[in-house]
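Next comes just one chain, in structure tokens: the form predicted on its own.
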Amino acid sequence: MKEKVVNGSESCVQSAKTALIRQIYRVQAMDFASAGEISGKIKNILKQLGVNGEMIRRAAIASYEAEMNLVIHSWGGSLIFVVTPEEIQIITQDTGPGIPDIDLAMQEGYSTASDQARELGFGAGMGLPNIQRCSDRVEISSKEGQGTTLKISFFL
């Protein structure tokens, strides 16, 4: 399994005991009609919690990009949203082709999006770079033919 910590070096797995909120959302591959709904829900939850606007903006961008990656590149998966007193986490787990070269996937403009996704205006190769830019820590683990786990953290 290939793993890469993009920002930071510590594990970002949180105990369920400390979670204030833990939501699990299913994401269907190629479901462009519903794409973005989950990130909208996350943004609204963070507003209701009184999180500062800049943190909400960063988390909303990262969650949208992560959600779109599930829609465009996976065979389906889950987006897990966790809020603890110390951090916000967005974790995606998918079944799918996996990422053969994580370093290459992190480069702006690199994309393996389908023609269908590109015709709809997606797949410009900015998803992972935008997630990295907006987050405090990103961890990616992937195994070709099995799937990818993406852990995004924002420290409160």
Ligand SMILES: Nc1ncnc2c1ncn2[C@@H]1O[C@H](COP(=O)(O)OP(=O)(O)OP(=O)(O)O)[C@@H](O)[C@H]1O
Second form
Amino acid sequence: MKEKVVNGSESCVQSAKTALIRQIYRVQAMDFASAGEISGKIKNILKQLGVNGEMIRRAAIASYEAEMNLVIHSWGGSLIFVVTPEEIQIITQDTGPGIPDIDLAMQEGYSTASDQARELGFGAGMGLPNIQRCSDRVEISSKEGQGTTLKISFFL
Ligand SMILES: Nc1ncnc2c1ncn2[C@@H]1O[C@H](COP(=O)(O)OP(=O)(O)OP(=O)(O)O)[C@@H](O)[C@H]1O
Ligand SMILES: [Mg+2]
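To complete the pair, please output the form predicted in complex with this ligand; the form predicted on its own was given just before.
The complete assembly is shown below, putting the previous chain first.
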């Protein structure tokens, strides 16, 4: 079942007790050199856990898009990767300008990416729609001028 929850109340990160994996990665604003490293690490961990290839592919796409949104749009933050027996969670928390209109940001083609990001090939406005498409549940909460929390879930 696919659920879409935008503007959802920020739900709790799975408690350490039931989590099989819980990793926190720092993401620096404008750090294009490290782009994609985190999704590579997540891919390897999921492979080692024996998660099926299609699920790994979906989680890798979502984590890459989420990571890049922190690089491009935020002032920095963290990506938290959690695996429990029931689900994979990818959560980003950042400080930054926030997303004033989440429904608009979820639309294909909407982007406020800088010229620098566009020169590097980002800014098609496809990241959030892709995350939505390849995951089972997306929750976004954001405060303008403060930051954004994005929680992506994949049901195992
Ligand atoms: N973490 C964030 N902080 C602030 N704004 C964000 C964040 N993530 C997304 N946004 C806003 O939502 C818009 C749409 O995001 P989306 O990922 O779909 O596209 P994009 O990042 O602009 O381009 P692409 O992902 O195709 O390179 C962004 O242009 C930006 O305005
Ligand atoms: Mg993006």
